[in-house]
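Here's a solo chain for you in structure tokens, the form predicted alone.
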Amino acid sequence: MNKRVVITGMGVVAPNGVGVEDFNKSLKAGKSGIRFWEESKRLNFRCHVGGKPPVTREIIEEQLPPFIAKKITNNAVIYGCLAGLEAWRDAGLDTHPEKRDPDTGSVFGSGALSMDSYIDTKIYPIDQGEHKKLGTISIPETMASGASAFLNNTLAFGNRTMANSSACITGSEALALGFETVQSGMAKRMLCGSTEGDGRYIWSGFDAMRILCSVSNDEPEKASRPMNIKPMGFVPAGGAGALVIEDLDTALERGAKIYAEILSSHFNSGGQREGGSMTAPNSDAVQECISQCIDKSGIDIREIDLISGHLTSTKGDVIEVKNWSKTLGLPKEEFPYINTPKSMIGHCIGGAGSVELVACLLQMRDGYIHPNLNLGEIHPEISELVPAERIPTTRVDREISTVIKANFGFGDLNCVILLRKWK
């Protein structure tokens, strides 16, 4: 029999807040973490803005084990470990286990972990024939499972421990994979999350594709504008999010606080056919993914209070909202609220889904809907389908019980998750 699965811990590292409570304050206040970066201008990028989490040396040394704090320089690994350990502590679990726990595992992914800006220090010695200076952790610090491996070193997982990498759906997919593992009884508990670094090596590729915002370099906080009539490209960002999930019986037995229950999840691919490509979605597959997730949950569509969309501040926003509208099949006046924290933090690539899932939980926990910044005039094709008041530009204080979260990624990949506040 399928077990009920609940979320008992969360952690986050975002451009507008390091740690759950700082992030929460920024979401409530509509505070942006997008800044101007001189290095991007110096290197002739079109886009000179981005979102980098304000992680200080003090935070690293205070919150990470000495082995990680003193030796790791890869931001993606650091962000992932900070978020993962915060979630673990938040769940009230032991951060210094003596033995491995065969009932606990992890799915912690990344998009392009090895492309963090730290690779400067790795490439130059190799090019000079001095590769022996790389040290003993250069491989674990660059492999896709790097963050997962260092978290395992600290927390001693004994069950399935893996790293997924599925472009922009990586974070939500990590939770969906962990959910399936716990639901089936394969594990009692999983740490699920994702991370992405930042800097010129990963951002340059997107800049070369001409899909980043280049018209707001003098006004960084106005650069990310999901659902706007003139979405000028997404803003690159780094960050990480993490969630601890458990089967309900295990959580209740140990008296854990419970944030939400995962009602269902679904992920699929459009196969890069029928309009889908490496960068564009197959709308039929997107609609199928949404409807399958809702069908599995057993809820009525009208119970959905909030859509946490992917909504990247590109022309894809219109396509996404049309897919939501067609799948839900509701009259315009009954369309749920819809938002995304990308207007405040940019697009955290592989880290996006998990950071945004933490935002979903915070809105359910504290009863509010965070604003969509820089909305200005709503794209007319969106305003035809969604009332303006359902795309709030200021915080709305109200009970949020059911949230549907979606991410859509390069490679024509889709992932949708349904969450319900625990009462």
The other form holds:
Amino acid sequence: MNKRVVITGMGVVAPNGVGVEDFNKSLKAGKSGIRFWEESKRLNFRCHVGGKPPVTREIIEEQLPPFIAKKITNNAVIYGCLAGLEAWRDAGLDTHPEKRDPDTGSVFGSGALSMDSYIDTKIYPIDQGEHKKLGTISIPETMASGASAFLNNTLAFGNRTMANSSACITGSEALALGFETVQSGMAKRMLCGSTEGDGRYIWSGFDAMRILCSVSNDEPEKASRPMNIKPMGFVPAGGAGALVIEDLDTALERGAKIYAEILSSHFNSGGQREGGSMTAPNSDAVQECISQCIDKSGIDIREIDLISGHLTSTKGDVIEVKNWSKTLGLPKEEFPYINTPKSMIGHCIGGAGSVELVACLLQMRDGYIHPNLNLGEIHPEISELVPAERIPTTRVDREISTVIKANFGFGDLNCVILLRKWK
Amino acid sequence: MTREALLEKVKEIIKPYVGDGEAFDNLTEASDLINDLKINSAHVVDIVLDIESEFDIMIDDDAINDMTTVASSIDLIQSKME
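Coords for the form predicted together with the partner chain, given the form predicted alone:
Whole complex next, starting from this chain.
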């Protein structure tokens, strides 16, 4: 018998807001966190804009355990720990446990955790024959499970404690993996999230692929424009999100506040065949992923209030909307609302899914649909399928009960999650 | 540098690695790094690195084994600075 699984805590570190309430304010107001970065210009990048979360020294000292606050320089680890601990506190759980809890585990992933800007201070000494200077924290600061390991150090998980890495679906996949773990009764509670650092070492590879936006360097806030007629490439960003999930009985027993129920999830791959590649999706697999998720939930397609898309501001946006339209099979006028926070925060890569899931929960909690900035003229192939008013450019205040969230990633990976507001 | 001044510097260096806040408040020269201050044994290596850079000295691997207490750490620094 499957357990029902609910979300009881959330935390976020995003380019337009550090902490859930700060992020919520920015989402509601349509506030961009995309800025110009001199460093990218100096190093001959094509794209000089990006999203770096405004994490201050004060925030770090106040919210992180002293050792992490003083000694960790890797932003991916810092963002992940900030988001994870915020979610834990939000769920009303103990942040100083004496003993490990065998019923609680974690899935906390990352995209390229070790590629954060700390490379120059930690890795370069190796080539100078000074590897001894690495000390003992260079390993947890470079291993993919680094953020997970420091969170475990603080929160003492006793159940399965994993770190997934699946490019841009990492965050939603972390939730899906945690969901399956709790749904099957293997754990009562999981912390699920993901993180990505930021800066030149991560962004350079994408810049070299010519898939970043290079035409808006003088207008950073206008660079990310999902679903626009001229998608000019994505805007790179860092960030992290985290959710605490529990089986319903456990949450009710301890009187936890409940944001939403996870109705279903599905993740698959297009196998990099039939149109799928390292960077392009196999549309058959995308459609299968969406429909499998909906089928598992048992809901009627017309119950979906909002699609929180992947929508990176690339030519993939058209393919994505076509896949949504084809899979849902609704007449144009019944297409659900669709948005993505990427117009405000860029693409947080491995952190994206988790940050965007927090955005989904906030929209359900407070009853609104955040705007899509910089939409301008909608891509004609999208206009054909979706009424303009369903791609809001200003906030729409309305009850949101059911959200379908998708992320698609490098390597031809897909992940879809269905959430329902808890009432 | 006086021994008191060295003690203050060493306290500052080891503070982030101390696992028990109360133990740090009660720190004396006799405090054992691992048993009293609950410092993870792996972090003794980090403390050595921080000491090396703070005092511009080199501490060889064998000497690390003698660094068991706050007092022995200060002794080691003093001997290297002479």
